[in-house]
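Starting off, we have a lone chain in the form predicted alone, written out as structure tokens.
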Amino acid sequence: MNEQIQAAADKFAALVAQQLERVEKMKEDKDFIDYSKLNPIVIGVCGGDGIGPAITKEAQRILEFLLSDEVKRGKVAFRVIDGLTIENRVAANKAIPDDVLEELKQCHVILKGPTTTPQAGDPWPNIESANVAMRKALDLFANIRPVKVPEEGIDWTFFRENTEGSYVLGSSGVHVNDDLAFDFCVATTEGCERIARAAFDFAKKNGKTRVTAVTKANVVKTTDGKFLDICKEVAKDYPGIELDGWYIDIMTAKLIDKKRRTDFQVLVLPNLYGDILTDEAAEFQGGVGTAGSANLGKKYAMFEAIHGSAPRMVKEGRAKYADPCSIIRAAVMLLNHIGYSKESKLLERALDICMYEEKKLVITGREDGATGEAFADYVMETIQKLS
């Protein structure tokens, strides 16, 4: 029994000096990349694995053709990854392979597809998320999640935090004996204050009035505790913009309840009920499938599609029909993020239209619907009309 306490203790140890040396390199990090600098951006294009590659290679053609004029400048330069699919991956016994990591930390902004997470049941071994090392290597800590239903009063924006909570440590976690094991939550004075001050700041900018934090506090004293105090002080230095506080599990409540959810504004969150709520508040308008989201760091950033990478699809030969405007709405953001607003914006109204109003294609994921090809030839020629 001592020998099972000492091994667990020397193992979390280990993971403390960890996180300790993390938050030094936090600390370090002050400002944020200046995009107008850049000669050129480099644009990455990952497409992942499963259905990754085909729905990428359908948002890349849409960003090459929106962006053509500034390629041929020499300001915009894009660049393919094909190396972070499962099987990669597990070769090298690696989340990310230390080849594809640095080609990936050779580009500023990365537009990445899904990638496959083994879980138990898979024939794979059980190595970390790519999407969880990701964010840790390049220290995104900022998942963005807008969702609008317009004719719903809907206009929400997450902002998830990405690199602490209950993933970080995820892979490890403590099998003390048979009977008994330990997972780990993260929470620290840095990476609370930082997604904090970006959701403030976000709000500000956009002339948003209230900043809702969701946790679960009441229960989970220590790290949900922290978060919440430290969007309590961070509120301060915004004066005319509202925090409130609400727990993650009557929040899933309220985001249907049609009298309340119109209130919600930008919401904040710790990475676990980030991860939950913004798939729960997707399907407002259509589901995972019609949002994107964006990684942001100080340093680099990655857009990507917020869904799964379906390897059924793949198995059955329908990887070509899978609906690719997940990935294009991440573009949307990219396009935004990097300093391109006129097209980021003509871009989302061109996706608005196929895929809300005309809708002359539709995509079912089968033969009996549109092939993603298909879909982002419409989209383009959309933005021609609208140009």
Ligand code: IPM
The other form holds:
Amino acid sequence: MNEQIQAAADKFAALVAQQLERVEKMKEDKDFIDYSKLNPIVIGVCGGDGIGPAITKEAQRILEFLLSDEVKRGKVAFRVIDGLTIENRVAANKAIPDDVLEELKQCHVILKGPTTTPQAGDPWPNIESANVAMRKALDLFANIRPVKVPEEGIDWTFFRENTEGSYVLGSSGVHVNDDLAFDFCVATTEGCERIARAAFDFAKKNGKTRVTAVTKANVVKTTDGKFLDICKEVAKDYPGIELDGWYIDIMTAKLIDKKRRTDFQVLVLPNLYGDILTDEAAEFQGGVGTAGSANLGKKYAMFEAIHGSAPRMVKEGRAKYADPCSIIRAAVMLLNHIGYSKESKLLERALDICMYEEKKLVITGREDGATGEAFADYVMETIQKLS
Ligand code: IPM
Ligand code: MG
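Rather than the form predicted alone that you just supplied, could I have the structure of the form predicted together with this ligand?
Then the entire complex follows, led off by the chain already shown.
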């Protein structure tokens, strides 16, 4: 028994040391990258696996179309990275093979297709999710997920903490013995503060009057308690923006309460609650296939679709019918992030027209629907008409 306790304590000590090191690194990295000073801004296009390469290629074509002048004058360059497949990850027995990580680090921003996340029982070894690994490796601490349904008055922007909480040690839990297992949830002052500031800065910049912190601080007292306390501290620097605290259970209920849900504007949450609540929220606008997501750090940024890699579609020969809308939404956010807000708005408008208004082509994921390629062409034609 004592040996088991000692072995668990040793593992815990190693994790504490690793996290303290991460805290020091966070404290060192103070400044955000300035894209206007980069020549060129390197956009990495990483297809991932499953339907990822097929849909990502379409988003890339649209970006190249919108930024063609910028590419010509050397301000923007594209770099394709295609090694982030489940086969390569399994062969390297790593969430992100070293050579792929090096390639990713040569880029300033990354457009990423979905990657397959192995789970126990799959034919793959149970390696860590490539998403989670990339967020950690590039310190992409803010996962921003907008959800809009204008006709219902829904306009939410979620700021999900992306590098801590129940995720950061999600693959480092401890089986003490056959009867006892532990996972860990982590909160740091630096980590909570930077996500809270990101949410409040966004609120201030966009004329929002309310930021809602979602936790379970009444039960998960230490880490969620810290998250909420720090949100309250940060709120003091933003007069005119009200902070309200909600618990995750009632929040999931209130999102379906038509009378209350339109009150929410900007929501800030720890990692796991953010994961869950953003799937629920995206459902109101048509499902996770319609939502894009930005993963922002101080040095790097990654933009992705929030759905999975749909290996079944590939197996059944339907990859070309996969819906590229979510990754195109991610491209909208990428453009805005690197300073091309005009192009970003244009693409967003064109996509809204194609998806919700004109609907000349409809994607069903099957032969009776449009291909992703045809849909991307349709989006580009719509852009041409608008500009
Ligand atoms: C997401 C996804 C990922 C997550 C998975 C694929 C690991 O669900 O981006 O929300 O849990 O963060
Ligand atoms: Mg999720």
